[in-house]
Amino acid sequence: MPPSFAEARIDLSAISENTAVLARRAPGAAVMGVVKADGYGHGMLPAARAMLAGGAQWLGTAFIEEALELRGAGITCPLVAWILPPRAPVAQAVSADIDLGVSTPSLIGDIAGAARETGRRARVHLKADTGLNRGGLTADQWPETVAAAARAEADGLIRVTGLFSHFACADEPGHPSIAAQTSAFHEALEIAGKAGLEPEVRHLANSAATLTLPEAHFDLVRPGIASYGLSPIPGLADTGLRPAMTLRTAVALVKRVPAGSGVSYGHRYTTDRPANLALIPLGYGDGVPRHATNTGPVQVGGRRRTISGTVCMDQFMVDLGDDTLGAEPEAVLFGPGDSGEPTAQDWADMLGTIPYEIVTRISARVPRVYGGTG
């Protein structure tokens, strides 16, 4: 049955099965399912539960607030939050047994203070910047921070449960930075070991490294986008992954217009013959990029077509030519591609971006409707 308006249909079985596929690709490592950014737009809590059902043992978020929401929903597995801006609720995280990523030396003191305040031993993951030059401790900061962490551990205030880093170019197989970062991570681990740190897990592999770099799997892999069925490396064969999100909507109306009719704002599209125009009730307010004007792929009436004219806040038009639509017609913007519909990768290729952006930008106005089991 077509939706009454629009929906992002989420296949939870696909998320569970993708997680299991990724676990098989890293047989010696545990799996952390990454559910930041509302589960990459799929819904954080349903995605988290689906990943756990698929074999994930850990979950990862960007911010403490996301991890606290998971704890509040009854998720009891180990959770890691790795971005701690000023005034982050560190004490709440310590109280909730949320592991905290450490990317600056001062955080050791802050987290130790929270441990004293709460009377609970904090769990921390020290992040080494091995060349991404984003978050993480630089090579100069690493020895002093490791030493400070070891002292706080000896004082019973923290437990260093993890050592980790993040690749810059794992989605470009063979890029020289991959070997350089892996080597730098080994050096960081050696320094930590000499300081007496014995973490539960060492982790470096994102989705791309989980799929292509067994030497980077260590104790734990952190697949993000791959858990949702989208490949981090376009064209990578035999991933065994299935996209979990389908964005679809009812067609609001179809009207006949004469040749030479300008369509939508700015008349950036003009019909070259008499045509039937379908109004699709999704727009940039729902996450459809305005840059998709005259280029965005969409399946209407079982055929792939192209957005005609400017994408508006709540709607866009599609030129059907002389085609007519049956009862209760629908439009599919993207899905797994089983029925010839566009995929999120198709949209990313068209816009010159990555599929991560396509799925995460779908706004809260579009209801998430869940199917499958997870």
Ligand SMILES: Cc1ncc(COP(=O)(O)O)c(C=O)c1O
Contents of the next structure:
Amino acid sequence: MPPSFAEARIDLSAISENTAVLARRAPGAAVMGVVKADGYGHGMLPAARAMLAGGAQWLGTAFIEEALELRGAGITCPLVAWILPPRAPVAQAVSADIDLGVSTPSLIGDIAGAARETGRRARVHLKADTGLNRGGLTADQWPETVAAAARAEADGLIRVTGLFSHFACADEPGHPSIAAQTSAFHEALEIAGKAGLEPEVRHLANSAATLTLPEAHFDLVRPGIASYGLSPIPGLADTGLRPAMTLRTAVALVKRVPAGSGVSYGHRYTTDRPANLALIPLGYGDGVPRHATNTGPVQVGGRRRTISGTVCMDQFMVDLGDDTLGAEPEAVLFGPGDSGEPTAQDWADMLGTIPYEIVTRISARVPRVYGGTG
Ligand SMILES: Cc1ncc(COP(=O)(O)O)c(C=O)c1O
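I would like to compare: after the form predicted on its own, may I see the structure of the form predicted in complex with the ligand?
Next comes the full complex, this chain leading.
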């Protein structure tokens, strides 16, 4: 049974409205809401429905299994899964009308085989590696794979619905790789066009590019983090986005300790005066990074404070000084920031990471509680 004292409250209206904001930022393009990794920790299905309510026409996942879960829940929009490791359930995906991202030449044959097996035409998005050097077909592989895809299309086995790529540094406006990748993508599109491919959608933009690079919008944008209200570029002004997740918990207990008390494992914090210590029942088992020891920001009893001592598996402590807390006190680790609580961006800044990691790592032990209308 999930605990009732803590929750990750998810504001579904924020997710829909963020999606609508992003759609307005890319007026000529459709929106693919990215819901991989359990909707960046927000809950894949509710997030997907909220994005669709906000105007997304496509949804994107990393893995086929995630897309199958969406289909199984009755989501009928086009879905793309773009990482196909060995033993990926390709035939199941083809049966479920899930579009498949192709990053290796041999996948064309595999997918065509799945199309024969299932009797359904497979939908494929060829992914060009334009410089991220992660997934995607290299410039060397692109012409032969495009040709193989065109043949499989002529045979009626596949339909190339999309051509796409992914940026390495779109979160660093002005980075020279942005223009280089955009131009490499244009070249890849030209080669595909010459081979006779006419995709429904060409797509390149993640959240950062959706917000800052109109020239990269093409037919479809693929925002993930921005849909959840977090900025892909720290400090980017006037995004109009609202963070959707608030992580909070009841305070488990408050105790008075003398000056010089070592607190939590390893005594990495020592009280410099007699102090009230609050026990916050969330720890690294819930996704609170252990690196937040002595640094993580947290609002307790309405005031912003700092974690005192080591973050344990299920709990951490906060030195309240002489403050006392009212009845049923609460701790807010992060939220939209409207009431003085820290944000996921504050946590990321403190820990030298990105807000993506802060929200996505909140574990299944923390119940997601949904509010707003998706
Ligand atoms: C291929 C692809 N497109 C889009 C996204 C969404 O990126 P972001 O969350 O930065 O918008 C991701 C996420 O990593 C991705 O892998």
